[in-house]
Amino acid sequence: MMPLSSERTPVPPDAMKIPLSAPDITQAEIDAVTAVLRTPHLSLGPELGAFEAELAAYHQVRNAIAVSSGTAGLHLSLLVLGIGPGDEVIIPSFAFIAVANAVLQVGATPVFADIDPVTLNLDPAAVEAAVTLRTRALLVVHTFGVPANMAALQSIAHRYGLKIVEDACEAIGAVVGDGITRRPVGSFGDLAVLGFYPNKQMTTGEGGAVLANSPPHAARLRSLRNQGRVAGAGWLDHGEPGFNYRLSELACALGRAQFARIEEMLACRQAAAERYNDMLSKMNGLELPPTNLPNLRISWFVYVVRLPEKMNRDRIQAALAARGIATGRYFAPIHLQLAWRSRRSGAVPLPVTESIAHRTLALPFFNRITSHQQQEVCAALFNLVAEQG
């Protein structure tokens, strides 16, 4: 049997026969983008307004403001909510580094709180323990498309007078509740952010959006994303310093064509997750992602398994890569990364984050992954785990 330290020549990431992710682009998307190129409107045109209206209606909020990335959306959300120097924002460390970077961008201090061992979202008890007199906001990530415990987090925010920003960049289409209580993720916070990078459930290439119920918040978001321009005034009239966080008409047209298929794409991902569950359920020691959580609909962003504690995740990942199978380390804890180690003044313990993070392995997962591809992934993983066991 081949050892884990395989002598096969490493396969470059772009040459993987089974990629970690892949956008789902059809002729409808190609036609939509091509149609925009035949118009004089490549920025701030009708596709932008239509895309924003569709996003707002789907999420049951009054406004959606399209921006150049989810990271830009986080930055603007904190600015609009008045978060700045001297303020603390509670965030997870088990997340993409943009959540911490955005807090720093506005001059505030990120405070890491531990996560729930099942959902991998912020643990409400850990959040409440992290609240200080300087805490101004919670930045709640719906990790891997699993809705966070918004009822508990909203209760904490209410008790301490805190703002909530939902990072729903991984969770478009996720739902909390059922029947008349049914609410989409992104409709709970003061503001919420979506992301449309190519590895997401749907894509605009690069792009994101901020969801806002407050008209003043929405107006300021639209101004800030467009260099602080004053609505209804001239192109060279600026009410405050802003940013070029606009999303192009091409991206919006692509997003609209993708969004028209959102339920179909979510169903494809749900089916792929269920196939993985069936194939991997008998593998000893492997922890699978949560599935049938009560009163929640997961929007499957990635499929992440947890290896047994004794396994060497990096060796397994390298051996899969040698077989042409791409995997991912979701997530390397932010507080342990080189860029953040010097910033850990007053750090609190994060035992759940640190225990889980070094065991997680994201398997190839995208809208059109085939059962055959999944079988190949699972067979390779089974052999490698058996070797280490």
Ligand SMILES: Cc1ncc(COP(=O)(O)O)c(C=O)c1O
The other form holds:
Amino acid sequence: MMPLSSERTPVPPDAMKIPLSAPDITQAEIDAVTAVLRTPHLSLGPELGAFEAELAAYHQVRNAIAVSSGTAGLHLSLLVLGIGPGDEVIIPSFAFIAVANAVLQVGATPVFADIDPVTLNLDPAAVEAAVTLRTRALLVVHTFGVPANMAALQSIAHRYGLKIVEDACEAIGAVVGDGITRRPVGSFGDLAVLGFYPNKQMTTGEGGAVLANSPPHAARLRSLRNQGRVAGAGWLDHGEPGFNYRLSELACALGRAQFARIEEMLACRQAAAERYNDMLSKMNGLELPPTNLPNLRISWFVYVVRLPEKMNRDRIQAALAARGIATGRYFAPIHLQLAWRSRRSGAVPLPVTESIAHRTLALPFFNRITSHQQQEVCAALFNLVAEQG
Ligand SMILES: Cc1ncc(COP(=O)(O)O)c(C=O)c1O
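For the form predicted in complex with this ligand instead of the form predicted on its own, what are the coordinates?
Every component of the complex follows; first up is the chain already shown.
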């Protein structure tokens, strides 16, 4: 396992004794990637088609279009839905910055709506209050792998004639409902986006995919990711301006080997989350994430606790880092980021986001984290919280 840095900065892999996240690479992944290297097909070959078919089947949608990142997937999704200048897209501020950047990239305006304090996902009432005559779409993030309230959000979208893009970059394998009502996250929106950065439940190194039921959407996504090339025509026949958002054969082979183990990996993460909840349940003032929500299966992306209000998160993070324990500030609200302060439209209050985001702390969390490592994290956290308390 190659440990990742505490956040997405290039820190030497051995900088932290217990990393924040770590990809789970076995011999199967190494063999799959090596096998591709022995073929002449390093891009646009059979691994791509097979990976896309597997992703589509799992998510119960007609098409999956693999792309070079989750951000690229969000960008293309908004483009394909015809969203552009003059349009507003409702997004959470408690999210990764790519969500807002993608909206800006198509020339539209991100409008922030507040979140539900339990699930940390868009609060449907706040979304409805943010709808204006210019609103064209909801960009619904399944934060930390917890499914958003799709029934309520779909009803709002229906009432106001809005598109839905699901951002399932953090949520592959999350499920809503049970039995015949069971639906995977990613099957609800007009389009949905997956992300495979190495801190995710499964990785392709860099990469993502767009899930699309509509064949015209799928065809346009395939063309746009490949420089706007016309399907079935020559390499130099371009129907419209496009991008190089292709995903290599090596990445697709890695993704297929990972995806073949997705249930096993999600089970490891669920078990690790439950262990943390057990170990931390006696720590005064610490708020823990829910491990079971009715009618939902969480796909654990990160394990995020909320510190008591009076604690100094920066000091706790620094003290943990000094002990070789990496943590993350998931998430710093987008509307408070330097790059976004001047762009904020509407100035809708975001009290829940602002009251929670400065207290969140992501603890080390990855498939193969051991009980022993988790005990070390919890003991260190316990001492620090007691010291500050
Ligand atoms: C919610 C969300 N959306 C989008 C992205 C962007 O994905 P990528 O880093 O693959 O561009 C991420 C990833 O980190 C994410 O967590």
